[in-house]
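In the block that follows, a single chain appears as structure tokens, in the form predicted on its own.
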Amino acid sequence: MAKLRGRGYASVNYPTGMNLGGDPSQALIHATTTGTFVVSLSSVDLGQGLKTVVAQCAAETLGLPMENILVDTADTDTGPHCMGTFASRGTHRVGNAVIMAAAEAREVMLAVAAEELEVDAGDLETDGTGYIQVKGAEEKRVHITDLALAAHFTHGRTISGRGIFLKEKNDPVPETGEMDPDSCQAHACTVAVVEVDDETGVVEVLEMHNAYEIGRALNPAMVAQQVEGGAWMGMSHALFESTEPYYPTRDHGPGDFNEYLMPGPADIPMYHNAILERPAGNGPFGAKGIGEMTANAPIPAIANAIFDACGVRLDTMPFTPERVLRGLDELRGNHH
């Protein structure tokens, strides 16, 4: 009886967005009287960080600090249309729409600043701290708060912009089946290191190495959260979670969350993350989607690691001690 160690690999590529009947999202942006830019969306942030990434895209495009951006994920009645938060499409679709809206608003902002400073709009730049200034003559400048007030009360201008990103519908070629269903693909590889107790059948994940190629990491800290949170979910699917352990019979199914198993703090392995950036030509600043794929590769990586450790090939989740022991019995020729 021993604890057997194994290592398993799995790689995945994952599409950003879907085909649908075309896949659009819209964004609107406008400046308040005091220079806060409100980004209006009906896109939903489920906790994945869309509001932060959208604010970054708007701030970067406008040339203003993040503090000047307010993201309003209104609702589907009042916000501009969005297909929804699914298909790892949020950053790509909404980011592109926000960049388009912010670029239009920036043009108006610079045009009003040109009137206010009595210069040509082409001679103006933003300094990233809230000032619009003349290139090469930085002392000739106006702050966004003063500019927004002047736009409203002196010039009668609305500093605003509209944006939409559309992935156009694509139909398959009947003869070959070829089509263009998504916008770009992200790639990942997980290496799982496990220990299998051949007496109890318990599998422990010791380490997970995750490498992700995601175009560009717009927010590296949130990318790490996605990767590690997704790896946790993948491990949870692989080893613990089941609503129907003896499907199709209903025996021993969990009745509540006390009985529904998930990994606790002691089950979390060491994570090692690597982010590779190969910008997508059609992504916002090159970004691809990373939401859903993070739960995928860990599952087959763990299955391969179990096989490497003890020779048992499992293809039904979760990989419970019972299934491991039954597999070991078969290998030893003990058919009970």
Contents of the next structure:
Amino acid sequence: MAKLRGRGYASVNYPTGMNLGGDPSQALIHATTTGTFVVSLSSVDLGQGLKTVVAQCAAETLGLPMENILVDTADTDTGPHCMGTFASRGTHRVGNAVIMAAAEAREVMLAVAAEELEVDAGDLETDGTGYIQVKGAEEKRVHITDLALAAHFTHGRTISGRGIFLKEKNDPVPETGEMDPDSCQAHACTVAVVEVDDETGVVEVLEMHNAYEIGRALNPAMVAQQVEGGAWMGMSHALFESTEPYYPTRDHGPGDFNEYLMPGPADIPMYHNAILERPAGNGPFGAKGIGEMTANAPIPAIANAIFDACGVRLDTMPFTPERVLRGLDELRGNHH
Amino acid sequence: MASQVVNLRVNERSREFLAAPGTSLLSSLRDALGLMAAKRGCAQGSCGTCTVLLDGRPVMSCLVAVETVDGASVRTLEGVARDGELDEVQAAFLEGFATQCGFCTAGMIMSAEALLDRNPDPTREDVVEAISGNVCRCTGYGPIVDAILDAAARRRP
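Can I get the form predicted together with the partner chain as well, since the one above is the form predicted on its own?
Below is the whole assembly, all chains and molecules, this chain first.
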């Protein structure tokens, strides 16, 4: 009886967004009287960080601090249209729409500043801290708070912008099946190191090495969150989670968190993550989607590591002790 | 049985309210006192997102019948920040990217506060043990464990 160590890897190419009948998302931006830019979206943030990334895109494009951006994702009845947060499309679709809206709002902002400062809009720049100033004569400047007040109460202008990103519908070529189903593809590889206890059948993941090529990491800390959270979820699906452990029968299905097994904080492996950035031409500042794909590669990587460790080839998740032991029995010629 | 008056000292304030028999501490906090940080996740003591400190000890507030703790002292996430300033655990969670969807965060932070109150210098294993009753679905736990260790370091003189 021994603990057998093995290593396996798996790779994934993952599409950003999808084709559907055309895949659009819209964004609207307007400045309040005090120079807060409200980004109105119907795209929902349920923890994936969309609001943060969108605020970054808006701030970068407007040339204003993040503090001046307020992202409002309140109401899909009244907000501008979004297809939804799925297919790892949020950063790409919504980011692009927000950049377009912010670029239009920036043009208006500079036009109003030109009126206010009595200069040519082409001579103006933003300093990134909240001022719009004359290039080469920085003392001639106006703060966005004063400018927004002036826009509303003196010039009668709205500082606003509209944005949309549309992935157009694309049909397959009947003869070849060729088509353009997504906007770009992110790539990843996971190497998993596991230990298989050949007496109990328990599999422990010791290390996970994750390499991701994701265009551009708009927020590297949130990318790391997504990679590790996804790796955990992949490990969880690989080793623990099932709503129907004896599928197709529904016997012994878990009814609560006591029975629905997941790895806890004591079960996490050592992670090593590498992020490669090769900006996508059509991505917001080059970003591709890094969403669902993070849970994908860990699962076959763990399956391959189990095979490497003990010779058992499992193709049904989760890779429970029972399945490992049955596989070992079969290898030893002990058929039941 | 009739409802009864319950007195609790919640986040250093005396609070008095009516509770029907069997009402959970969690429901009392959320519904009677309007303290919404503690979440109702599984309502059976399995997920930990309702964790609060009861006389200094972490409890699943969904499992505590409030009439049985009349007169007790309760600390919730709302009572952690001081004068509008985040405490060390909150700051470490924020700066360590230890929260994503946020549903587990209130319970995680209260479990961490309880740990650091009784053990200011925990090992990684101590932290893991302290949050073993708190489920997180987003982070994979690593950033949370790191944040609690970071909070302990920040709190050391």
